[in-house]
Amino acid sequence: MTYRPFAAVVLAAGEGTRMRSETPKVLHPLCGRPMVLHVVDALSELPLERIVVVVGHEAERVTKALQEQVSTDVPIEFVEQREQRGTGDAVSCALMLFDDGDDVEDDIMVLPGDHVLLLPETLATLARAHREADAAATLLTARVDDPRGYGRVVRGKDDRVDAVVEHADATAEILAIDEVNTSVYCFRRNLLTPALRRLSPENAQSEYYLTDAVEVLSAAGHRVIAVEAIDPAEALGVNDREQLAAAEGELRRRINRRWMRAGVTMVDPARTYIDATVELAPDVRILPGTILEGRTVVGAGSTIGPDTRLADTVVGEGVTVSSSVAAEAEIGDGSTVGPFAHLRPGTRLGTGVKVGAFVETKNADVGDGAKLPHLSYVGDAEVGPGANIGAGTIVANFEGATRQKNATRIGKDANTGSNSVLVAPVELGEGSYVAAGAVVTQNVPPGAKAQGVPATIEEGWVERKRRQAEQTEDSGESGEATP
């Protein structure tokens, strides 16, 4: 088969009245991506030179969020329909960006951007299917129960494609055909571009249908084909909140089914969400209830859940996070989270990691094997490696005439009593000990203790302690009495 250059269309300048948004349709988000992304992601599997995006209601919203979310490496164009009328002219539109003459033997994709239940595969069969056939037009159809709303496809002689009928304009005999246009399909350009100037608004909805270039070709002689969708699902655009999640509820269904194939276990993939732009390694273990979003990356055998919620969240190997939140957040190997504890943005936790009941953390440093149990809040802090902070430890990293956040340092080994308060801008050396109930409110040396309101500072304590220590029991080994 001769080569033939191969571009696609997206139609994304529709407004999306039914949504009842201020939001343009096409950027609704499904599953973490605009819808209008999973329609170009579905386009992956074809050998595309160019994907060209029509744009019209908030096209410079559009445009920007496609610029900075999409992966394909095929390069992306933008053209304005600056009048809503109609998908042949928002195609016309976009052929003016092929500036190649009309008698380039090329073949283009036209789809909706709000039919995001395509399959890359189903795509590229009817790309297949298309040039087999050396078609002037390829349709893919699909057959459902209730056709209401839908152009009917109308065929002839050899099964060919002699007409698309929008719902508005059908017969009651054309009516009850069952099989639907799901307003995708392939054009050779060449004869695509001569059809669209012979499109006419005389219609239902006084637009220029690109549903009649099908018929202008047809009784031209060329040869129009139909390739039918083996899942009608694939057939259904979103055009309503109600369609939205419905999709929505498919697009998760299969996330679900693709990450249990590669060794994720689920414990109940109907109460478990995740964003296509999520990864995960095997032998994780999602409990009921996790919501699993953006950038979100899960390491080997851990075990997120239940009722958890992970956003642009780097999990290590061996974590356990159970009824808890996160967002921009890195917890280490072997770290435990929860229950009903909070990451927030700029948490970073070690290997190790303890984070308890009912702890939240912002912008916090916390190191090897340090111990947040419970009851605390610990803000724009470093926490060295091995410390323990004690049920109601608070930073208070807020000043409040200046309204500045001051940053907290907590030495390595070192340790703070319950409903302490350290008074940021503060440190707490290595090894250091705060007394239960403390207000920290100046550096404490390392091997020191910090006691009171405000806390004094009582330094060499802790070797103090240590020998105190080693005396009682070398006390009691020798058969003493002990103090």
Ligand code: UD1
The other form holds:
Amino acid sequence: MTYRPFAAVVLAAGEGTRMRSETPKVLHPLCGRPMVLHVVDALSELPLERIVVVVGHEAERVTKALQEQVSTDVPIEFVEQREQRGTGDAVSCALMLFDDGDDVEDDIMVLPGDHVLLLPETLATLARAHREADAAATLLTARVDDPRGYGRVVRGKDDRVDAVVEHADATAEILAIDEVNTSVYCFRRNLLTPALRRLSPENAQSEYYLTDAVEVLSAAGHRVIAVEAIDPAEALGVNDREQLAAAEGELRRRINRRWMRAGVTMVDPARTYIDATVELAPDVRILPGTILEGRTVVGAGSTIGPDTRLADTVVGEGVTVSSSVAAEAEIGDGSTVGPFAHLRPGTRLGTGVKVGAFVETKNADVGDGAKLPHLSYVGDAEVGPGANIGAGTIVANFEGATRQKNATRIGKDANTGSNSVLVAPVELGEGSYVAAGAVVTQNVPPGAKAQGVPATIEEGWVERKRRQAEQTEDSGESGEATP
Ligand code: UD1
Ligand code: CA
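Moving from the form predicted alone, what structure would you give for the form predicted in complex with the named molecule?
Below is the whole assembly, all chains and molecules, this chain first.
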């Protein structure tokens, strides 16, 4: 690329009243990523020196989200617009960070925080056109079927731009124009600064419109040109929930198209929901109703779905997950999960593990080849390789009286019978057996069998237990669990 570096100014100070939300508009997520981050992501192909973000409404939240989630190496600075007096005022605030001694010829690209469908190649084309024409301002515009709500682009002689007229201020003649302002512009900075001083809030919204700077520059005889967006969807600004859904739908289609091109099968892309942050390997097959969120990664040849939601979950190769939910879990190569399993945070399945119907796991390390085929709860537990957890086995990890979570260790190749309860803390030795219906309250040595239900009655237990717990608390000890 032959042009000199730009600075970018992203406008993200507005409240977004039309969203009717507690959350600032630019932080509403689309495909798992806040709106304003999609805008910053679109700057990836520009050789930027700095990015200035104008914050105002809920400035701290917006700043924090950007700092935590931004993926560019370009330094980001924040400037506060205390009162949201319009897009023109917002850019004036940003320009205060720039030094008058800087190169007088330098350019800034201004972007709204609510156009999530901007393409990096469009922004690169805009920057190039601006430099090649040596323009004072270059607008990114789009021709759209429904221009309602957008500023209309008024062209003059030689196709130059004379003005942008806001919908609320437009005459019938101007409302008929189908070329709209996307709110993405390049400006020569030394011309923009004085133009902004000439703005007045005498308009339908009583705001300082950045769009009026276009008319100021053009009327002063400067060259103002326009470049049309590559994809008309780039013109979609998100002001309300309906536009949010429309923009997210388009973003989803783009994400799905990208993965299908990379070798992923989607049986019904319209019913496949993949966050922008997810990674998929070739030959992954996704069935309808699948939602993949956050830092989820799926390895080659795995089949996910139907009706499955995985969040921040790492799935190995050749895995099958159907009609299940997982969060912050790891599923090893060749494992099968579901239908109707719930893997909660801290679940780690080794290779070739089977987790079947109505099984819930949490903070559980399950060894290679182990089976949990039906109706179990396994929490705060280690399950050895090759172990078989019988239908209905429950790990009783929570001790109600002391409110403690206790650990269970199930040895390699151990077997538990149907409807058994392992009362933690407890250990089953390697190759041991637990009979059907047993309630295991003590460690089972390797190769041994545990059976029976020790349901004897202890009067006044709860009261004693409470007092004990209070005493240990008082003495500052970390109480030992005695079920
Ligand atoms: C703006 C344009 C309009 C264009 C449309 C494209 C103006 C006057 N109008 O209208 O021509 O067609 O975008 O979507 O510029 N913001 C601030 N501070 C403020 C006001 C706004 O930072 O004082 C930010 C908002 O957070 C938002 C962006 O600027 O990210 C655009 O503001 P918005 O109110 O959405 O402008 P539109 O009415 O959509
Ligand atoms: Ca807008």
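Numbering follows the first chain given and starts at 1. Under this definition, the rigid core comprises the largest set of C-alpha atoms superposing within 1.5 Å between the forms. Please read these numbers as outputs of a predicted model, since none were measured by experiment.
Core-superposed comparison between the two forms: the CA of E15 stays below a 2 Å shift.
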